[in-house]
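What follows is one chain in structure tokens, specifically the form predicted alone.
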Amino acid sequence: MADRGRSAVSVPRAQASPFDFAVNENDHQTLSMVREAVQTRRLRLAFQPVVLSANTERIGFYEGLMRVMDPTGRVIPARDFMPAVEADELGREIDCAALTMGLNTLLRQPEVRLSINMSARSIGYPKWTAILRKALRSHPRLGERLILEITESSAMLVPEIVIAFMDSLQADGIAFALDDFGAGFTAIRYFRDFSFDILKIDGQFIRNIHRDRDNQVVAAALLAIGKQFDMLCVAESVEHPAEAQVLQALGFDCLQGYLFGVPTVTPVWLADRARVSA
């Protein structure tokens, strides 16, 4: 995926508390750093496998997660900058970069199926739409290996627009994933109109599920919703074998988390290529 949260908010300095001032200053510095990274193309996709619950040796698809490189080359994960940039046009540029890199990966690796994060705010962004449409015109079968992930909170900003957008791309074979399900406030009535193929249960209900009865009950309820609407259900943030065992017993289709692979900018296909070159 993508880690999203609080949007940057401008507070007049004269009215701001010391805490508000610190937050705004931090957001300003983050925006500047990310804007420079976009301009100088210090952006990478980190790939994390999503494995089949029935056989965790098999990979169902990869998620491409945006990473920004600071001037020293240090990798900065999306959770450290998306809250500050998501509501800004800079967030749309990052979505464009992620889509471009994801599509290029699909073109170079015909055996890979890949999910790319996007914000509902990018649906009407002309540049993002042009990138996707151009790729689909040039490579009509490409959409069959592309999954677009939209967070629950983002989808609920403009549900009618998201529904129309998804409907318009069904013929291209693109699949859609509702990310971080349970963390937001999705109105269940929209499930009949949404065309989500994949439901990704938020990690807060997955961590320590083998010891937390409440998480077991909530995860089972969210899973039941996904199954009712014929969605492939993915448990996020799986870190321990005991968690995986509970999730397999509950009936999850796929599992994702550090237990099965950390996000990496050098996925197996690039590592294999490097070994051959050496």
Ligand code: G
Contents of the next structure:
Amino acid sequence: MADRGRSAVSVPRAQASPFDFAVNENDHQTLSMVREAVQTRRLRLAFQPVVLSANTERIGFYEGLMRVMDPTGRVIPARDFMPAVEADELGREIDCAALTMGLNTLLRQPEVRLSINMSARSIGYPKWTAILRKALRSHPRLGERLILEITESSAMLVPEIVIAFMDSLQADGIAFALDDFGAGFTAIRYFRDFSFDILKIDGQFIRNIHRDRDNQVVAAALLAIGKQFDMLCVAESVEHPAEAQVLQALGFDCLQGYLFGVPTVTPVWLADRARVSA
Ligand code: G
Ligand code: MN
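Previous: the form predicted alone; requested now: the form predicted in complex with guanosine-5'-monophosphate (G):
Let us now look at the entire complex, which starts with that chain.
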């Protein structure tokens, strides 16, 4: 990945390898596909439960994950297009759409707590702020059920700005989650100034944790950091019961992953409504 970024910037076009060309071409196509999806409103939120470790029948909150429908109606997950649009204005538009859909869900489902992903690049994007402010003006308590997830790599781009942003929104009851922790570069010293409420440990340290001694040690260390800074700790990408057992024994607060529910565009509250109206 790093090589790809470097060569795309520094290698003159004539010397770019066919691989680089294909990658750039691919990103370009992704960008137009997503742009069209935003214009024609082919965006959906998929919901995935985050369950309590002590009782996995209970849902702490849902994560709302952005999905783009391609023209043939196929559902494309955020991780397949966000890297291509993240630095573009289109990334801001996606964040605005996710926030709008998330706030609408909170309005319609008073029992749901929901997290929405955002880039630190969207902080200070006037449209994003306007969407949030407008919703909070008419429904001041909505923020108490909203969690904003910011990836570690994005938060570390502009830590001082993230700190001020969090301070300004925590008064509205909004909680913050540091997403994909361990996958980027964290300057631990910022933990003192950040006031993240939730720490989500990246799935690469969770995978096969029942068999992988390295992951046992790394996940325990990341968990210890989270606890030290009073954060609720979530393990991502839990796929097997044996992994869940180890994570429960380590003391994780919440678990998320295919084992407890795949992201779905028809969560229980919409499925119930479909049954009632059928
Ligand atoms: O970056 P973030 O953690 O917000 O991304 C979550 C992504 O991980 C989503 O695209 C979601 O579909 C995916 N995901 C959720 N649960 C699992 C899982 O158990 N295994 C894997 N491999 N991916 C998952
Ligand atoms: Mn997330």
